[in-house]
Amino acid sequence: MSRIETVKKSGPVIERRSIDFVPHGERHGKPFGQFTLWFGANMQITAIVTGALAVIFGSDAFWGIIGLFIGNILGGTVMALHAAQGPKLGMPQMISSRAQFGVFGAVIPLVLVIIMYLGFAATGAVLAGQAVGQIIPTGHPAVGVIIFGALTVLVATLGYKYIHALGRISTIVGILGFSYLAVQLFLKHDVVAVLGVGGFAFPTFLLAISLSAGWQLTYGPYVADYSRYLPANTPAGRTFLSCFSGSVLGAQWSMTLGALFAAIAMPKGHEFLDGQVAFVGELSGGGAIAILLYLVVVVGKLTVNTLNAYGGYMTILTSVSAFTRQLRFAPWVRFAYVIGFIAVSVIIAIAASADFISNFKNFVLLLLMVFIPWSSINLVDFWLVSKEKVDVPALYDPKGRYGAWNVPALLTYLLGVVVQVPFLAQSMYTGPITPLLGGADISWLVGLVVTAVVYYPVARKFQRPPAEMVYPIEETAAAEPVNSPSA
């Protein structure tokens, strides 16, 4: 019996593989994981407040979902575009890029990848922290946040087998819980009659679509980070069609209840804006059903907090690995990153917890303009220029095919950003063009049209993809022990 065989079928093991290249013979699974694991990531709470912030700041019910649907229909066409990537490179989503913007050249949107998990986070933590302290009585909101922090260290430490386990779970356990909130819904209140209320705001439509389309876009950045050990021969249409369908269903289930619940709560006096998980556990009807329901609510956020703290793991790394050369890291290098990531994260989160709800709907937008160029310039140059063929060892060497650096992508992506300014609508920043529109903010599709326009002939001209996919020689990886130490 080979070493492989005798680990696997000794326990469970942690993840070994981290930035470095999943050979073939390592690769499993079926595109139906991509739809469990998106699925659960979206049966949460956070999707919910994303829903109600489009009743919350103007839109009517009935309209605001209409918009919110077409929001992750288009963000979520994005963001699986780049899931279908995993399996023909078999690596982690940033470390792609590097095709695109350089060796070094792709650390500059990395760090701001960074920040984005450590918001993402950081904002669930205090709903999540919320849940907790409404199941674990502790007298004081920190304790909750805190305790939410380590279950996510110790899943996101043993990797991606586990996360994928629990975002089975969490797809369980979200239809079971959602499906009750709804019917409690229904039989509580007068749905239809929320639903006629109000008429059609163009502006307020548009900002309901701008919220569930940054939510899926957001995900772009490290979704194939989650479809790259699937073998490579797996067909790009399942797993796109698998990603999407799970995104997009789990988004627009829990982003519809938070409309409404939203629309309901607002009359009475904003009781949704006062406590959010508190108006669930009410809703539920209280006792040991609430108790059940705020831990849909913890396992839910528990599923996405887990890709933010993995995701942010591989994303630091990548980053380091730029410029240290070291691709092979031991489990606990995961586990010193992830527990700095997670201790960040919970230092904003008390400190953020105030206010909550208009912090979360700025960062939101301010993440559309700054990842909409990166997601345009990778889709591009991947379906289109290089056409699905990438260099693997090169992306690992700043001497080699992608070069250290890439300035007419960089300059494009820059481009990409700076093109949405003027048509900024948020707290912050209004931009010039913003009052001629009735204030909707557009800025996240300027920018995904003229990036992609822009990148097209640059790449065209500058790019050099092979004419076939190229991978690394796999025999030397194949026959180390899986439990290498190596760092």
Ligand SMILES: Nc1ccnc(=O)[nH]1
The other form holds:
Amino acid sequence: MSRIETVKKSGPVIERRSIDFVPHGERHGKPFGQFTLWFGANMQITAIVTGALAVIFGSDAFWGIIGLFIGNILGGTVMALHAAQGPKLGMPQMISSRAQFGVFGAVIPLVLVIIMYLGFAATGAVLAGQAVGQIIPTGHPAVGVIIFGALTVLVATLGYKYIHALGRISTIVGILGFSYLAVQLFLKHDVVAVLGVGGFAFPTFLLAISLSAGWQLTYGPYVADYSRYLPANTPAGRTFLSCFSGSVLGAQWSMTLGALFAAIAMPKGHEFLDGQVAFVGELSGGGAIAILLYLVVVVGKLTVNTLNAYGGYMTILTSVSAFTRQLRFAPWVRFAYVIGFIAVSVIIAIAASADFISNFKNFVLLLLMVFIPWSSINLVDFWLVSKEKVDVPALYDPKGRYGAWNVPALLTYLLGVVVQVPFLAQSMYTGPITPLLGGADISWLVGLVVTAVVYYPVARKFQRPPAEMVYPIEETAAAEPVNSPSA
Ligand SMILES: Nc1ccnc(=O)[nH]1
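Output the structure of the form predicted together with the named molecule; the preceding block shows the form predicted on its own.
Every component of the complex follows; first up is the chain already shown.
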């Protein structure tokens, strides 16, 4: 038992748990914490870039903003349905997907998710590194990236409590900074003049919806990680609403700014695209205010990048522990994994910052394709088939209820990936149906719906969910959830 004692000795400063079940006695917090974390995580420059892309790819600013809003609501619903699982599960989302795919089978979506987090961490570090470079000019872009990476390692290593604290800071900083930007935008530019000039076009409207829906869907694999310490009897509706409203409002605010930036900068020749971070500084009017706005950029990116690092390290641990069968990990193990993960992202960021925008768009839409079916299978199983009941010990046992490889689920997953191919609109590949839709990529919607419709009867036939939630043995001795939702 020496391993567990090492964990305990480190005290409460650094989080003790990783992919193991959070006992009811350690549950704390209120659903409102979901709002601030996800609002803060979305008040960031990459969301601004995503909003700008809607206009750059041809949407009128007004219709682009409406399309982005619809996409945020659709994608945000899926994302918050994952979040609402956290208090019940008491553990990270990706380990719970062993309930659908089997203890080894879950490794397939896990590896893809790890690559996605790495990509986000790398692309995010490029932008945040630029902002750090504006605050502390060294002449070497790599220095900003490395400083940002070090900050990410710090917060992700401290863990859950500090990540939520950063979310609260980021919410306040984001509201102040983004309000200032909005005011400057309206004072310096004739914003109303750029609205509605392009008219409505269905393909570009669909594209705007897909961009923001895709943005929200990327949070699915890790959003429940940040609600897993909430008391198990927290009403799912409250977790859902807090998370949903935070993520949708934060993203919509950022994306609206982005769509307007792009609409205004475009006639003068893609200014926003040429240097997103510098554009924000210029809009602020320069000087001390610009420095403050660069700080706003760094804080927003730090929040979401910490989620990438923390979610990334737990996903890697989940994959590794399928084979090693280890259950608990000491804080130094987290530190080692987080540092390894961030080091790789920093190296990619330094090596590959050119052509950032087009790579970013392709990257998000391409990776979405491989885990949209994961999202669909997870949600259908948890909410409709297993009906919120999980056998927690069996998640750690390839010979248990969930087995090693769940072949029906894995085949459905494969189908969910393949069915999207005709609908793809990628720089490397455009599906045969895409031109009929004017070039818009709706593969995400096809993937979500087809996978859900196929998986439901499959799961009804093959899944054997427990009649009641099964907790680890040490928990069953204790009474059921001890904290009230408002504790
Ligand atoms: N899931 C994410 C979306 C956007 N940016 C990130 O860094 N991560």
